[in-house]
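Take a look at this single chain in structure tokens; it is the form predicted alone.
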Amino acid sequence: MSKDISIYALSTCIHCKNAKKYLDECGVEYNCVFVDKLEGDERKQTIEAVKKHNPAVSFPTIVIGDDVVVGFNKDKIDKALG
């Protein structure tokens, strides 16, 4: 069973790039949103969405099903992927 996976990232963040690379290596499909490339209401709405999962609004914030992984942590990502 595949889980919905979203990663909220910054385009200039090395930890975000490493998290994306790791998800690619795991062969899972995910939706990536570069929050720093958004503007206006879309950016505000996305930040509000990130706050629901991670009140500190730090990046990367990775939502895997019902689990949230903040930062690039392979062990936590593996556990969330199941």
Contents of the next structure:
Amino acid sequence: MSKDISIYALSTCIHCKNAKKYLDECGVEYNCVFVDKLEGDERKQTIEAVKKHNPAVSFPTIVIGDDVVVGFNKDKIDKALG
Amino acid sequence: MDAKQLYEQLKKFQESKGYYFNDDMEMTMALMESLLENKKRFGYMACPCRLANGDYENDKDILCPCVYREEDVKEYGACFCGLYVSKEWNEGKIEKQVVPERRPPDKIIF
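Could you drop in the structure for the form predicted together with the partner chain? We only have the form predicted alone so far.
Full assembly next; the chain just shown is listed first.
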């Protein structure tokens, strides 16, 4: 069974762009949230969610199943994808 | 101003201070575009790789070049975004790794 994958990203962030491109190359499906595009409660709730996965609240934060990859790190993404 | 003009404008001054643009031009020019995008959005060039608060006073630390650049380039050879690097980093003498976030998370206001 494939894992649920979410990427919390910023629309202007190059590491986020590269990470998304890499996930595309891996042929996996994922949900992408551009946190800088959110406002009000949605922004607040999303930041809280990111904080739970990654206390530094940095981007990209990639959640792959039970694993969290902070930053664009191909090796860690590969490992988490399994 | 377009991305190329911004690049030329910053390059001379920053290089004189010992900070070089990442020689991966695809990446560097994309970051130039993002800086101009943030200038349009916020009125100032907030770091494209960080979540800006949207008001100048609360984003002072992440105005590019951010206050964390010095420590990051010293320790990792590159800033958090990977826009500014040391000469040695561009020359491949320093291992290219993910630079961890140094900005305290409580700087994000919500």
